[in-house]
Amino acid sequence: MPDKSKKGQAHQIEGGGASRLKTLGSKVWYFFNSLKLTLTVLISLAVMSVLGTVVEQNQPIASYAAKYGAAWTKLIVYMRVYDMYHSWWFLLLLVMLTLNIVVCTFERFPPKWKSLLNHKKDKFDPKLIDRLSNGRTFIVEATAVSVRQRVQEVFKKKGYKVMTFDEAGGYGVYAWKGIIGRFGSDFTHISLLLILIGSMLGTAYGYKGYKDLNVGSVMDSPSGDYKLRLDKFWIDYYDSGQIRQYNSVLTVIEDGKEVLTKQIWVNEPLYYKGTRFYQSNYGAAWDKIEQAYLALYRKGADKSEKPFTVKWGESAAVPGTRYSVKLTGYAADFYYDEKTRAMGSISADPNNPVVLVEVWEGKKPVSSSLLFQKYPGIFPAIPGSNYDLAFVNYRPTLFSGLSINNDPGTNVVWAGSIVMGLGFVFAFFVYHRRVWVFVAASGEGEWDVKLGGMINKNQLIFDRELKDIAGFISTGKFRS
C-alpha cells in the first residue's frame, strides 16, 4: 500500500515552496512599489547628472589624467564616468525607475479605473445629499414638468452627463463630468515611462558624433550604408560685418547614386534614415588652403612685385620670369622636430603659417621650399638666381563642422512629452464633479429640491457652480 504520510508530506513541501515563492514575489512587488525607492533613484539620478556635468564626457583618457591625476582617472575609467550615460549602473537606475513607475501604476490604476467606471451602477440614495458638506435644500414653485425640464436643461448647459432615477415620492438625478481629470497622474506615469524607454533606447542604440568636412570631401554615415558629401560651404554676413549664418550644402550618396541634396544651417538639419546632421561649427583647415598669394622679389629691388595667386595643388606662372610655382603643402602653426626631423602643425591656429611650394623652370624642377608668412627669406625659393618668392597672404579652406545625432528613442520621448502635457492639463484644469439632485412633492405646485455634490479639487469654483444650478432650478434663469 502507498505511504499516505509520505504523500501528504510531499504535498506539504510543494505547498511550502509555492508559499515561499508567493512571499518572495510579494516582497519584490513591495520593493518596487516603495516611495523610498522612487526618492532614492531620483536623488541618485540627480547627483549622477551633476557629476556628468562636472566631469566632461567622452574626452580622451589622457585629458582626465592631466586634469584629475592617475588615481582619480583610474576610478573614472573603472566606473565609466567618462561616458556616464552609457554606463551599466546609469542604465540600471533608469530600469529601476521604470519598474518602480510600472508597479506603482498597476497598483493604483486598476482600482481607480474600476471605481470610476462603475460609478453609474451605484444605487441612488437621497440620504447621501444630507451627508455632503455643500448640500442644500430649497423649494421650487412650478409644475412637475417644468421642474424636470429645468433640472435636465441646467446640467446639459453645464456639460454634465445625467442619469435619472425614479424614487418613492419623487425622482433623483445623478450628474457628472470631468472623470478624465482623475487620471491626470496616470497620464503622467505613462509619460514618464515613455520618456524613460525613449532615453534607454537612445542610450543603448543611439549615436552622437562630430565631423569636420571640407568642401568636396565625403564621409561615411554612422550606419555605413550611405555616404555624405559636402558640396558647398559659405558664410552670410550682416552689413556690420558680423556673421549672420553659416551654411552647408550636403548630398546623400547611396549605392553610388545621389539621392538627396539639401542646404542646412543652424537649427535646420539634414534628416535621413533616422540620423540628423546639424550645422554646428565651422573653421579653417590647418593643413590645406584654398589659394596662396605669392610675390616675386628681384635682388637689389626695394620692394616686391605685385602678388599673384596660386591655387591649391595647381601650378601658376611667376609673372615676368621663366619660372612656375606649384602649391603642395600648408601648415597653420609650423613646427620642426630636430630629433625626428618631423614637420607639421602644432595647432590649428594660424600662429606661424607656412606653405610648401615647388619651383619649376620649364619642365625642370628647381627647388621645393618652405615659405614663411611671418619670416620671409629664410629659405631661398629659387636658389642660384636673382629672384626669390615671398608668402604674402592666403585664403583659408573653410570646413563645415557637423554634429551627428542618431537617436531611435526621439519619437518615443516626444510622445511621452505630449502625454505628459495632457496629464498636466487633466490634473490641473479638469475637475471631476458629481452632483446629486432629489426632487419630491411638498404640496400642490411646490417641490422640495435637495442638491449636493462632490469635486476632487477647487471647491470654491464648485460652490459657485452649485449656486448657479440651484438658482436655475428655482427660477429657470441663470443669475447675472
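Between two forms, the rigid core is the largest collection of C-alphas that superpose within 1.5 Å. Numbering follows the first chain given and starts at 1. Nothing here was measured: the structure is a model prediction, and the numbers come from that model. What changes on going to the form predicted together with its partner chain:
- Once both forms are overlaid on the rigid core, the distance between the two CA positions of P60 between these two forms is 2 angstroms or more.
- Comparing the forms between these two forms, the C-alpha position of L451 differs by less than 2 angstroms, with the core used for superposition.
- With the core held fixed, the Cα of W414 is displaced between these two forms by less than 2 Å.
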Contents of the next structure:
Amino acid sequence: MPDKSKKGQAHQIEGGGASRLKTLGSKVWYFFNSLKLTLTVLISLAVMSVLGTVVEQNQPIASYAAKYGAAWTKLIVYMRVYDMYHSWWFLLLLVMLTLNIVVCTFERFPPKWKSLLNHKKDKFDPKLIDRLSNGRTFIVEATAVSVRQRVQEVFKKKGYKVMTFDEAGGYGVYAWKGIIGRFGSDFTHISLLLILIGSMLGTAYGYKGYKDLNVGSVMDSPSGDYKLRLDKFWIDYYDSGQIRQYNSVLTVIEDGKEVLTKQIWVNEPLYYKGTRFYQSNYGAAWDKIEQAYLALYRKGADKSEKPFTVKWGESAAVPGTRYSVKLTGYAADFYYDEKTRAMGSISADPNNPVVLVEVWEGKKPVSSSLLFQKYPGIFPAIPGSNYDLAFVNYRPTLFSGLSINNDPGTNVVWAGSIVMGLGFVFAFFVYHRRVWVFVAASGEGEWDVKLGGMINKNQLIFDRELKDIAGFISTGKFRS
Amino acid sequence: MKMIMSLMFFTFSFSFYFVAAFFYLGFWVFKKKWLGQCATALAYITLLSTTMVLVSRAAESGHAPFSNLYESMVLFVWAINLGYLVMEYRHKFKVIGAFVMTIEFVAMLSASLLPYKFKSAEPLNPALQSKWNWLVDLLRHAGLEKYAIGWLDFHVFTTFVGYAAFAISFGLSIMYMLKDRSERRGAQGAFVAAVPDAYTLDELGYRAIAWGFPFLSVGIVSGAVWANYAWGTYWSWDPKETWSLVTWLIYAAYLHARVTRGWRGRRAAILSLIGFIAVIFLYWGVSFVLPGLHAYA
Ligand code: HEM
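Could I see the form predicted together with its partner chain next, after the form predicted on its own?
Once more the chain from above appears, this time first in line as the rest of the complex follows.
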C-alpha cells in the first residue's frame, strides 16, 4: 500500500489546489493507518498516565512549588500536568487513538471481511496442503464409502462445516469453523469508539452537582421540573460502634404530587428521569437544631431541675413556673461582630453552640437571651427573677449531602463495554480453523489422504486436533 | 471474630503447597511417573483446601472474602493454582508445577506473615457494601440474603483472576528466556532440558495473556460500574484506576505487537515482563506508595 499512495501523490501534485488538499488528506490518512502509531500511542498513554499518578493531581499550585521548585512548577503549570488527564496533549493522544482506530477500521478490515465472506469460493488446491507446515499424508486401508463417511463424521463431531469437491482421481474436503473469531478484534475496536464517544458525551452534556439538604427541606432538581424532599436521614452502626451505612429517604415531588419515595444509601442512589442522587455526605446544620434540652435553676439551689425539651420554633412551658420559652435561634460556633453587632456562626462545627430563646410570662414577653452550652449563666435568661435557664444539650438537625449526577454518556459507555466483552470472547476464545483434506485412491482398498489446516491462533491445540482428525480418518475412532 | 476454620484450612493449604512443590521437583529430577501423579493430586487437594480458606473466611466474616490484603493474597494464590491446573490438564506439562507450587508456597508464607491489620476481617464500611438487589431478593426466599454479593465482589474477583493469568504468563516468559538462551547455545542443563520447548512456552505465555486481558478488562469495567454507584462517577483517575489502565494499555500493546507486528519470543517476553511489573505495582505499590481511594485491591 505505501507504494500505491506515493504514486498517487506524484500524479496529483500536478493537479493543483483541490488535489493538493487531497494529497494532504491521503498523507494524514496514511499516517493514521499505521500500526506503529498504535503501539506508540498506547505506550505514550501508559507512560503519561503513570506521570499523572506520580505528580499528584489538582493540588493548589503552591504545593507543587514547595515540592518541585519554581522551575519545575512553571513547566507543570504550562503543560497542565497538575490536571493532566484534561490537558490538551493528553486529549490529543486520545484523539489520535480514535483516528487510528477509525482509519484502521476503514482501511484494513474490509479486505479481511471480504475474504472471510468469500472463503467458500476459494479454489480447492490439493497442492496447498503440502505447503502447510502441519500438512501430512497417510495411507488408509478401508472401503471407499467408509473413508468418505469418516471424513464427514469427524468434522461433524468436531463442529466443523464442510464442503466437498469431487475432482479427477479423488475428492477434496474443505472444513471450517469459528469464523466469528476473526471479527472479535473489530468488535473490540468499535467498542472502544463507543466508550470514547460515551465519555465525550458525558464531558459535553453531563451535569455534576452537590447539595446539602436538611431533613424536611425541599430542593429543585437540576432541570427544574421536579422537586426532591429529604424525609429522613440516619446512620446505621455495627455493634462495635463502626458506621455501617448512611441512609436518606427521599421523595420526588412533581406538579405538587408525591410520585416516588425511596431510601438511598451509599451504593444505592435514587434514579429519576436521567438524574442520579447519591448519598455522599452528611452533617449537622450550623444554624438550626431539632430540639434543645433546657434546665431550670432556682437561685440558691445547688442543682438544676430535670431538663425539659423545647422544639425548634415552638414554645414549651417551663415546668414549675409561670414562664414559657420559645426557641428562635441557634449557632454552632458562636460569633459576634462588635462593630456591626451581627451574630452568627464562624464555622459549621459545634465548637461553641448557643441558642437564642424568648421567655414569656403568659402573653407577655419577658426577655430574649443567648444561652451558651459551654458557659452557663453568663447572661441571665430571665433578668430580675429568681430563675435562670441552662442550655444542657440539643439534638442536631442533620443534613444529608447529595451528589447529583446526570451523565447521558454512561449508557453508551456500558454498551461499549458489553460489545468489548463480546469482542474478547470472539477474539480470544473462538479460533478460526480451516482444514483441507484430499483423498485419492492409491491401490486396492487403499487411500492416500492428505490433510492440513490453518488456525489464526492457538497453534498448540490445533496440532493436537489435526492429529485427532487424522487418527479418526485412519481408524474410524478417536484415540482416547 | 473467630477464625478457626479458615486458619485451619490456611495451614493445610500452606503445608500442601510445600509438599506439592517437593513432589513436582522430585518428578522433574527423577522423572518417575508416580511422583508426577502424586504431585498433581496434591495440587488438586491444595486447590480444594484453598477454596475452603475462602469459603470459611466468607462464612466467618459474613461477606465475600476479598476485603483485605490477606484475603486478596489467598484469592491470588487460588486463581494461580486453578489456572495452572487448567494448563497442566490441557497441555500435559508437569515440570512447570515445580515453579508454580514454590511461588504459591512463598505467597502463602508472606500472606501469613502480614501484620494483623491487613488480616483481620473488619466489617465493611459503607462504600464497600455493594450488593445486587436482584440477588438479595432471590436469596431472601431461602433466608440467605446475607450472602448476596455485588459489583465490588465481582470486580475484585475478576481483577484477581486477571492478575493470576498475568502472573502465569510472567513465569512462562522467564522460562522462555532461559530456555531460549540455552536452546541457542545448544547446551542445555538437565533442568532446562526438561521444560517444554521455547516455541511452546512463548505460545502458552500468550494464551495466559489472552485470558488475563479480558479478565482485567471485565475487572476494570465492573469497578467502573461500582464506582458509578458508590461515588457517582464511573471514572475519576484515582491512582489505582489509572494504574489499572496503564497495565491494560501495556498488555494491549503486547497483543498488537504480537498479532499485527509479529513480535514473538524475546521481544514479546520482555513486554510481558514489563506488564507484570505494572501488575505488581498495581496490586501492592499503589496502595502503599500513592494516595487514593482504594484501600488494597
Ligand atoms: C486501546 C486500544 C486498543 C485495544 C484495547 C485493542 C484491542 C485489540 C484486540 C483485543 C485485538 C485482538 C488481539 C488478538 O487476537 O490477540 C486487536 C487486534 C488488532 N488491532 Fe487493536 N485494539 C486497540 C487499538 C487499535 C488501533 C488504534 C488499531 C489501529 C491500527 C488497532 C489495530 C488492530 C489490528 C490490525 C488487529 C489485528 C486484527 C485481526 O487480526 O483481526 N488496534 N486489537
